[in-house]
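Consider the single chain below, provided in structure tokens and representing the form predicted on its own.
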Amino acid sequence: MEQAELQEKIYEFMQKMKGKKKLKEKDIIKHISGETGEDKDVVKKALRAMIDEGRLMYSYGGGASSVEIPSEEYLREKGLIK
């Protein structure tokens, strides 16, 4: 599976889970790997690339980190959208 396809699967999953549950990186990797049959390392690289380009972001709260879709306000602040 192409990395772009994998990233779309990850993004769709994140949108579906938005507001329901805070997802840890390992939860996302485990779910997408199980759904697509891709190796966990491949999924992890696709997820990290999405974080690096700003499509997803880490958030920290209560001593734990999670991954989420950034708000428009955050993206504007970082200069990723106008």
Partner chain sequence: MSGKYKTPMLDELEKGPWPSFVTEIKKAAKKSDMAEDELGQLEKSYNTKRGYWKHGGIVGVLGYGGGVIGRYSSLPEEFPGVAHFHTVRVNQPSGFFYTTKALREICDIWDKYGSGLTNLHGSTGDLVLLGTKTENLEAVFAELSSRGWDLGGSGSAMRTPSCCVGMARCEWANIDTMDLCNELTQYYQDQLHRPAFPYKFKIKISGCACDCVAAIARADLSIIGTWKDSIQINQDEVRKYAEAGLDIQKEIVDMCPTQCMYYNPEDKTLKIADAECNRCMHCIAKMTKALRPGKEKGATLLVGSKAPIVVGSLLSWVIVPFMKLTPPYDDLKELIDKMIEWWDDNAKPRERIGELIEAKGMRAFLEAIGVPPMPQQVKEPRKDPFFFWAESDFKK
The other form holds:
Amino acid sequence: MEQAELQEKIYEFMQKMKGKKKLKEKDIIKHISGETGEDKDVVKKALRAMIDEGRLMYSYGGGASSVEIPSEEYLREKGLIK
Amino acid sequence: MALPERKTDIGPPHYEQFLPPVIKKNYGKWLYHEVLSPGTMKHVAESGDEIYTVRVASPRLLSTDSIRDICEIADKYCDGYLRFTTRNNIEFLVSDKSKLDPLVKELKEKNYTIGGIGPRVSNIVHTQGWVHCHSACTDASGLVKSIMDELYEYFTEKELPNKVRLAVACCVNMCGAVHCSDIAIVAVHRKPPVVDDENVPKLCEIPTTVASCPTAAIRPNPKTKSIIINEERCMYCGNCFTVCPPISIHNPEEDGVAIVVGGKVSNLRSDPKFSKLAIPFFYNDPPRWPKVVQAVKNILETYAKHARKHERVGEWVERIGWERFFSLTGIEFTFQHIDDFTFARDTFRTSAAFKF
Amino acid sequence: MSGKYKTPMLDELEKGPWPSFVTEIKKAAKKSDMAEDELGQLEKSYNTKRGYWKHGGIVGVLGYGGGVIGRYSSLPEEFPGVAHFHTVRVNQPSGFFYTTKALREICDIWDKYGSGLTNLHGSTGDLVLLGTKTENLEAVFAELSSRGWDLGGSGSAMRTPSCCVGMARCEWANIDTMDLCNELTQYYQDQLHRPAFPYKFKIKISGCACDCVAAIARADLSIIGTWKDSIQINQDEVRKYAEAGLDIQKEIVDMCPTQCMYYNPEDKTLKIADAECNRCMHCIAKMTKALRPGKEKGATLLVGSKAPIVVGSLLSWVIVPFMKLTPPYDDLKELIDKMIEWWDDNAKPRERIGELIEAKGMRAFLEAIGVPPMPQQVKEPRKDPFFFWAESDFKK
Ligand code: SF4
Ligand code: SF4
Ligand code: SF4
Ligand code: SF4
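The block above covers the form predicted on its own; next, return the form predicted in complex with the partner chain.
What follows is the whole complex; the chain from before opens it.
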């Protein structure tokens, strides 16, 4: 699977889970790898690339870290979008 | 304005570039050290080379201007080399012996507090408090300042049987090794948290919140989609508040601090030990917490008077027995002192030999 | 800017001889609105006896999940300068050594983008920059990292390792704590910056049993230097200590916890039955010129300590009584990887490795990391005759 395609799958999954459950990197990798049959390392790489460009982000709440879709407001505050 | 290009995962700068030449040269080849005064020591290497250290207290919270002042002194006397200790002291590293006395003189003139080496009270390890933490139920910096003003001469001068390590934590999360200090202050809650039923369902995962309680005092409330706390089971740890912000544990009128004593981390003579409860509660009494300060001083001075040379607070108490600790210090013994949590049964006395 | 707030409560804490944190905040407040509002909000806390910070929020630098702690005031209208007041954790160099040049560089960056307030250092060991706004974070990071500094850990991640001064200035160091700390920090960069663990994982390294960084009380992995052979004795120096008035019998021999020392006052010589010595460091620390640790040096690895949240505080437990540690420390790294893997596979969210060992049993942990049972791992064997047998125990 192309990395871009894989990333769409990840993003879809993140959207579906938004507000339902806090996901750790591991949970996402496990789920997407199971769904697509791609190797965990490949999924991890795709996920990391999304985090590096700010499409997804690490978050912290309730005493634990997770991965989330960043809000526009946050990206604006950080000067990543106008 | 263009920013320089960021780099990731480079890690900290390599320490070697920050070492004074005499340290680099004698790295791993130190032979012995001597304490010259309560705030200065000399390390001698196998090669015969020497380095002198002058230790100065810091409030840990430092402004950039103060750091620059410190840097200026280090430039003048230490060729620009200095370090910090785990207990938040500043150490000026003097390679040229002839600069030692002038450095000490200038530090004194500028009102720096020199000391903390040898059998004394060292700087207090502490946490953020109201200055910067959401969880704080007291202010660590204020307590530290108040206590150290009172114990000042035990840092700069007076000897004790051994080192006394003090610590302050502004909640039971206890950032720092407060639970293994000779004398430590820990801020505690005394009332179960109050639940904001409207916001809990919006902001928290209910199963995670329920699971966060170590005493299983929390259960879901299907009606409100929030949670209910069984107040009798709650021991006010605040873990639910960490996990779920709308559960508020803060209660300014009933929060306060406890004093624990007798912990140690070194293995010298006896095993490392946890600190144990000495005084269960004081009301927060800012800005100077006078009762807490006096209680710490009383424990310290009782120890100074009765302990044998080289005994740490915990070793002294274990030798004389806790019942004796309470009679010597005059501290009242209460129900709070008797453990009823995880390891309670190991703390009940199982011998008929004890003191009155 | 200064003088916006009257602070009678905090002013009290500028009195007295000990250096005052209030003076520091005031110094910073002369230059920074953020520091000034910090002062105002703190004065309010002193009056009402409560803090005004919200739970940490979501902030960070692009690609990282740690190193920045989000902090927002719950009174942003009253104290707009601290509406955002995030902490930046800068990974300290091993042993907390600095040059003034390096410190000044950090000060300049921080005056430009932050409140001008710092903690030297945070409890974990990081150089803490206290108070900046979300929009400044990328700039702070670019300025720092382009000059060779990186962020430390936070959240459910490897936390910034820290160590004692070790071989740089201590004659008792049995291992090169600063080198090891630096090596491990570099090795775990990914785990440090991208939180993927069940909870935090702390590593602390002390060069001997004096344990100056309190490794045994506050690290998931405590590495403590030790030796295996005999204490090195210099009898000339023993004699000099005696002649200088040290009561060797009372202060050294009688306080030796294993009663393994013998002093002969006639010829002023000291003997140690090394097989009985538990390497507690008492005698060496008190007679540093005469006694030195042995020559076969290494470290004890202990696992599991933590503060009381949630089911009570733990001290670390001995797992590997002795391990030689030489660069590049591959055996150690492999072992730590195994520990983390087992923990990661088995722990619930927010469960520390010590708690997991309690829940699953020490045997499960030892088998997972391939360490055999040894008497050094326990204070005493179990007392009651209830014990498990595994299939593998029968085949022997
Ligand atoms: S001890 Fe508690 S209140 Fe204090 S800094 Fe740590 S978490 Fe915050
Ligand atoms: S404060 Fe602690 S004991 Fe009380 S309900 Fe919350 S988690 Fe449970
Ligand atoms: S822990 Fe031991 S080796 Fe390290 S600085 Fe302290 S006394 Fe020296
Ligand atoms: S190190 Fe401790 S146990 Fe060993 S001889 Fe010295 S005092 Fe005794």
